[in-house]
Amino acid sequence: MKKIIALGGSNSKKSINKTLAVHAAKQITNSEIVIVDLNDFNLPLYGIDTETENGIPEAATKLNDLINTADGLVVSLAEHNGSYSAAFKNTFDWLSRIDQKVWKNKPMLLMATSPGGRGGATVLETAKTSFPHLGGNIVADFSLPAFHDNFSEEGLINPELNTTLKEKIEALQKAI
C-alpha cells in the first residue's frame, strides 16, 4: 500500500485547498491517505535569530519525517495576494532549514484553487517554478477555478474539469 500525503497550503479550518487535496488523494488506488493540516504543526514565525536561539521546532521535524515516509504528495496551495499563504510559507521555510530538498523528490500532484475565476493560477505558477529546486518532482498540476461553483461533496461538478483532474491523478498514480 502506498502512503499519500494530502496537504492544503492554508491554515483555514475550512480550507478549500485541503478539501481539494484530500478529494484528489482519495482517488489514488491502493493507498493510505495522510491528511496534513498546517494547524497541527504549530511553528513560530521563521527567523534566523529564532532558529539560532531555539533550534528547529519539533513540529517541523515531525512534518519533515512524515514527508520522508510518503510515496507521493498531493499539495494544493491557497493563494493570498498572489503568493503562498503566510502559514504555508512559514512551514515551507522551516522545512527548508532541515533539508533543502523539502519535497524529497517524491512524485507530486501540485494544485491550487480559489473562489475566484483564476483558481490560484499565480501561486501555482510560482510553485511550479520554485518547487523543482527544492526537491519537487511535479508529475502533474491542476488549477480549479471558482471552487464553490465547481466542487460539491461528490467532487468536481464541471465534467471537463473532472476529466482533467482524473488525468492528473492517473499521472501521479503511474509515477508512484
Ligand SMILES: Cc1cc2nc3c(=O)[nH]c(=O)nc-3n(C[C@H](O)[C@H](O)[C@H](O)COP(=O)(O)O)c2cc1C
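Rigid core (definition): largest C-alpha set, two forms, superposition within 1.5 Å. Only residues modelled in both forms are compared. Computed from a prediction, not measured in an experiment: that's the story for all the values here. Numbering follows the first chain given and starts at 1. What changes on going to the form predicted together with the named molecule:
- Segments of 3 or more consecutive residues in which every C-alpha moves by 2 Å or more between the two forms, counting only residues present in both forms and fitting on the core, reduce to a single one: 152 to 155.
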Contents of the next structure:
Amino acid sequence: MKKIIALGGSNSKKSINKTLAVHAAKQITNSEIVIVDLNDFNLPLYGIDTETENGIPEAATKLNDLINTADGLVVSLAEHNGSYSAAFKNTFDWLSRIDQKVWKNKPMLLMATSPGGRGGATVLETAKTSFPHLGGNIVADFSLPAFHDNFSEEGLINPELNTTLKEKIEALQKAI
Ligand SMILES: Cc1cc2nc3c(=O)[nH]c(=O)nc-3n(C[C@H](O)[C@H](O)[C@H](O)COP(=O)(O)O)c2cc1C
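Could you give the coordinates for the form predicted together with the named molecule, as opposed to the form predicted on its own above?
After this comes the whole thing, all chains and molecules, with the earlier chain placed first.
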C-alpha cells in the first residue's frame, strides 16, 4: 500500500484545487490518500524575527514529517494574482526552514486549476521552475482551465482533458 498526499495550495474550505488533487489521488491504485488541508496546519505569518524568537511551529514540523512518510504527492496550486496563494507560500516558507528539500524528491503530480481559462498556468510555471530546487521531483504536470465547466467527479467533462489527466496520473502511478 502506497501513501499518497493530496494537497491543495489554498486555505479555502471549498478549494477547487483540493478537490482536483483528491480526485486525481483517488485514481492511484493500491494506495491510501492523506488529504492535507492547509487550514489544519495553523502557522503564523513567516518572518525571520518570529522564527528567531519562537522557533519552528509544531504544525510545520508535523507537515514536514508527514511529507517524509509519503510515497507520492499530488499537489494542486491555487493562483492568486499570478502566483502562489499567501496560505500556500507561508506554509512552503516554513517548511523550507526545516528542510530545504521541502518535497524530499517524492514523485509529484503537480497541477493547478482556476475558474478562468488559463487554469492557473502562471503559478504552475512558477512552481515547475522553483520546486526542482526544493526537492521537487515533478513526474507530470497538468493545468485544468475553467474548473466549474470542466470538472466532474466521474471524470473531466472534456474528453481530451480527461484523457490527458489520466495519462498524468498513470505517470505518477509508475513512479511511486
Ligand atoms: C486574491 C485573488 C487573486 C486571484 N488571482 C487569480 C489569478 O491570478 N489567476 C486566476 O486564474 N485566478 C485568480 N483568482 C481566482 C482563483 O483562481 C479562484 O478563487 C480559485 O477558486 C482559487 O482556488 P481554490 O478554490 O483552490 O482556493 C484569484 C482569486 C483571489 C481571491
